[in-house]
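Next up: a single chain in structure tokens, the form predicted on its own.
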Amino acid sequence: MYVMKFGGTSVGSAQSMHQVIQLVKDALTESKKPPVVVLSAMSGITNKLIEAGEYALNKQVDKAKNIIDQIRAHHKSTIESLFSEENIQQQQLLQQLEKYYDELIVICQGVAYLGELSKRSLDAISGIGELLSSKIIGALANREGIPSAWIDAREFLITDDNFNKASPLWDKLIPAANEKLLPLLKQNKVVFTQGFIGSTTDGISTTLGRGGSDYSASIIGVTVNAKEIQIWTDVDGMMSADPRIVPNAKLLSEVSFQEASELAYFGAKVLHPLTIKPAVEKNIPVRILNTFNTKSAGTLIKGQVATNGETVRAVATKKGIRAIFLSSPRMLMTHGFLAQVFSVFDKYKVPIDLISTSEISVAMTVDSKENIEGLLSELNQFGEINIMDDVAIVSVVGRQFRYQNGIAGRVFNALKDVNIMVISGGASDINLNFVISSKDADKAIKQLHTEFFKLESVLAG
């Protein structure tokens, strides 16, 4: 059984929705077992929903309603295009969606009245887009004769109450999925559901964070013991570099779970960083595929891959982050000092991306914008703090770096004209990370790609 997740661009128009249905038909033909289809909101809709919430916060309810009307009109136009000669289906579907628009208006009015856009309220608003798109595609599947069922993911994807970035509660989720999902699959029905959204044990709507539809697909893949989790998007797969920076970047046909995790976290936007975690734990392969180029084999992510003598596989960058430098003589030959420092990060729930230490200083990078003021204020008690904003992490990802001579030399030779502020290597056998100014990030990626993929670069001209 496959879990097929389709991103915002894959469901962004009537034409692309037809393509989704064709891909579902192909999957049915190939596997003979119905897939679970996980759907994102139509491209751009989540941003509009958040915009409506922000207008409501500023007590501009009329503007919030105008955004909701725009969302209604966009989906109405899509429905009319898909069901152009079926007025009854059109009207039924449009009526089904009205309850979501009404819900949005009520929430926005509440936000305006209270003058507060809480994370809980934002989740209730921003998760509506997936419900709208999945209703449309579910109806299209029925029209196309696909035995199918639509289900609200909030009925089974049970999470904690960490709104905006909820985590699955597996002890609750598995039984709920067994009750709600498995009977439908046993009836040989394709299940259409939503990514990104879930609910607490009390039935309060949550979201898994931006990009969380990938995560949803992985969670669902684990619950149904999927043969493969497919992430359908608008690119061919994971590349040796961001093709927007390096046009001649090459497609990676296979990557390991470790490599994919590093690339996803350090800038490979094709995949949400959390996607890999549940799949790794259950050893379920993840395949990235292009909805608009079905001839491409995509990228297969699995536990073990053949090395083929390769060392460096890809380079990636994560821009717009903050570097924190803490210096203190108290670190010298003292045990427990770093534990105290890291306990502050734990207190404020700020994750650290990269760490590098010396005898009396430690450098850390953070991507979080929340709780930073409190964090920095409390860190001051440990020593002198220096901050550098708008820096970038560049990550060189490969294989068996500890056993290869000259990798670091080639990296730093390629970057001899780039100022490197922090270096972190050795913690992992598969990557070398360093911090530079964000303005130098694209230049660094281009020069590193040329260094390690010279043949491809030369052939590309």
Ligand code: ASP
Contents of the next structure:
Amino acid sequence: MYVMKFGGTSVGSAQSMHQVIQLVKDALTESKKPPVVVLSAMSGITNKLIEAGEYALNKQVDKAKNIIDQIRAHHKSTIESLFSEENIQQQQLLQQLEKYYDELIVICQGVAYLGELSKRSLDAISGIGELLSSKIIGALANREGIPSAWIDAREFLITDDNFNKASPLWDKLIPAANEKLLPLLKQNKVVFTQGFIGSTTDGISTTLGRGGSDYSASIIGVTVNAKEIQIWTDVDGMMSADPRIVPNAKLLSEVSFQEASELAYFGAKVLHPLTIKPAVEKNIPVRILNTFNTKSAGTLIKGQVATNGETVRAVATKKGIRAIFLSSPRMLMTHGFLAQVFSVFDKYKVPIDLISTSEISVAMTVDSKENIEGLLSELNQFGEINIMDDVAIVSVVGRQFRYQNGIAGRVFNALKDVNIMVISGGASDINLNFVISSKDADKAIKQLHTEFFKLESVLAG
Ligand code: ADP
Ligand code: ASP
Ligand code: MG
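Could I have the structure of this protein in the form predicted in complex with this ligand, to go alongside the form predicted on its own above?
So here's everything in the complex, that chain up top.
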């Protein structure tokens, strides 16, 4: 059985929703076993929901309501276009969605009244987009005669209460899925559900973090023991660089779990960084496919991948990062100093992405905006702190870097006009990372891509 996840653009219009239904029909014909279909919100809707929450926080309830009206109008026109001949179905569907808009208004009023937008409230708001889109696609599947069922993912995708970035609670999730999700599949129905959202054991709505529908697909894939987890998106697969920065980036037909994790973690937005984690544990292949170009075989991500002599496979960048430079004479010839520094990061639950040390200094990058003030004030006790906001990590991902001559030479030669602030490499033999200013990131990606993929760049154009 497949899990098929469709992203925001793939469900972004009436036309693309038709395409989703066609792909589900094709999967049914091909495998006979009905897939679980995991859906994102229509593109742009999650951002709008968050905007409504922010207006409410500023006590601008009218502006929040205005945004909710825009969301309603957008879904309404999609429904009218999909069900142009069926007035009764249209009315039923519009009616079903009303309850979500009502919920949104009540939450926004509460946020405005209290003057507080907690992470918990934000999850209750931002997860509604997936419920709206999945209701529409579920109804479309019905109309198209697909034996199907719709389920609210919060009935089985049980998470902890780390709102905005919740993690699955497997010992609760598996029994809930056995009870609620598997019976639907046993009835041979295609199951339509939502990505991104879950619920605590007490029934409070959570989200898995921005872009988290991919993660949902892989959690569900493990739960139903899927043969393959398919991530249907708006590009042909995982490419040698973000095609928005490098239009002639090359499609990677096969990528290892480890390479995909590194690329996703260091900026390849096509996959949420945590998607690979459950898939690795059950060794379930993940395939990235293009909803709008089904001729492309996409990218297959799996455990073992053949090598065909390439060294560098892809480049990625993550912008808007903060670099912390800590310098302390106390570090000189002592032991246990770094352990103390790391214990502060542990205390504030701030992950370090990249690190580089010298005898009396350490440079670290963090992506998190949370708990930063507390963290910095405690780090201050260790020595002199310098902060650089808005830096970017650039990551060059490839194979066997530890055993190849000249990779670093080529990387830094390609970037001779870029100021490189921190370098970190050698921890794994598949990547080399460094820190530059965010404003230089796109240029660095282009230059590195030209260096390592010259032939493709020339041929393409
Ligand atoms: P979805 O809504 O389907 O989840 P996303 O916008 O989250 O789609 O991810 C797809 C986007 O990821 C692409 O449009 C592309 O611009 C971007 N992207 C960044 N890096 C890469 C990469 N290395 N390969 C492919 N796409 C990438
Ligand atoms: N709709 C959510 C977001 O925009 C989740 C996702 O699409 O993956 O972040
Ligand atoms: Mg995405």
